[in-house]
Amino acid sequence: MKKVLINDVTIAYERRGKGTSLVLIHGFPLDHTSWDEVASLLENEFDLILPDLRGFGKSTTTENPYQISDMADDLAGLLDHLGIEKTLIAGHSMGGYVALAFAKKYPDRVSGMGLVSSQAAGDPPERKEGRYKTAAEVAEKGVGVVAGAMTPKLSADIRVQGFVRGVIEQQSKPAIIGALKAMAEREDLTSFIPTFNAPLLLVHGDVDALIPIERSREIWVLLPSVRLVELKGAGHMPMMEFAIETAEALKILK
């Protein structure tokens, strides 16, 4: 992987393929490798940029609190470094929050956006409280707290569970804690959706145990031009559970 210093953190990224640029943003608490299967199916048509968000994978983080919008700024800095003015972006789960924040802050740099197993709504009070509680448990007991709790919720597929647990266990406590707090404090961007004037794609599994498919359906009704791809039998990891279908859906953005 290549690395670049942006906003006082080192952002690691992989670049592969050729064609129209497409940034694939991973979810919590994973890294860019969660996109590997989809990337292999898209690299003949897209110039793929796969970053590790701050703190995750090979990227570094800071002990200071940060916001989802700061992660969006990291992405903007990476694109500047790569000389990419405008691009397609697609984010999974937390990566979708980053994609939305980026689209709001840098609308002229987005030619189309995909949200995979994500949502535009902010956290209700009880969810926010839960994230802070988990952050405190991670600080005390380590990342195993999240690995144990999230693995079965991410997917019912044993193969996928083995992969995500291994990835989660490799992450650092500061990354997990920082991201949990950033997600808890993220802006509700539901009202932003109707103002988005580029192609918007939603991909969601109908048995997602973390973010129900209703969250994507709520976005779908806000903007008539939205394309919604519902994957029957998919959980929270459609890029691994249904890699071919997810890759074909992302081609809609091209």
The other form holds:
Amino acid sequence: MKKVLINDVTIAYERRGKGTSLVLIHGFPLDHTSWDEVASLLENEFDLILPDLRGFGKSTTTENPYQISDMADDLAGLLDHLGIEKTLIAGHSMGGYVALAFAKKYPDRVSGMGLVSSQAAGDPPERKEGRYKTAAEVAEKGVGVVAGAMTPKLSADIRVQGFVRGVIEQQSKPAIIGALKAMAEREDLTSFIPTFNAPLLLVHGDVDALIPIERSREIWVLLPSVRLVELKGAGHMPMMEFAIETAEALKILK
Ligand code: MLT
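Next up, the form predicted in complex with D-malate (MLT). The previous block was the form predicted alone.
Zooming out: every chain and molecule, the one shown earlier first.
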């Protein structure tokens, strides 16, 4: 992986393929490898940029608290480094929160956006509280707490479960704690959706146990041009559970 220093953190990224640029942003608490299968299906048509968000994978983090919008700034810095002014972006779950924050802050840099198993809404109070509780547990007991609790919720598919558990166990405590707090404090961007004036694509599994498909349906009704691809039988990891369908859906943005 290549690495670049941005905003005091080292951001690791992979770049592969040729064509229209498309940034694929991973979710929590994973890294860019969650997009591997989709990337193989898209690399003949897209110049793919696959970052590890701050703290995750091979990227470093800071001890200071940070926001989802800081992750969006990291992305802007990475695009500056690569000389890419405007691009398609797609984010999975927390990666979707980063994509939305990026689109809000840098509207002229987004030519289209995909939100996979994500949402625009912020956290209700009990969810927010739960994240702080989990962060305290991770600080005390380690990342195994999150690996054990999240793996069955990410997917019912044993193959996918094996993969995500392995990836989660490799992540660091500061990355998981920092991201949990950033997600808890993220802005509700529902009111931003009707102002978004580039193509918007939603991909969501109908058996997603982490973010219900209703969150995508709520976005869909806000803007007539939004495309919603509902994947029957997919959980929270459609890019692995239904890689072909997810890749085909992302091609709509081109
Ligand atoms: C993710 O998959 O990125 C997270 O589950 C999102 C969240 O917890 O809100």
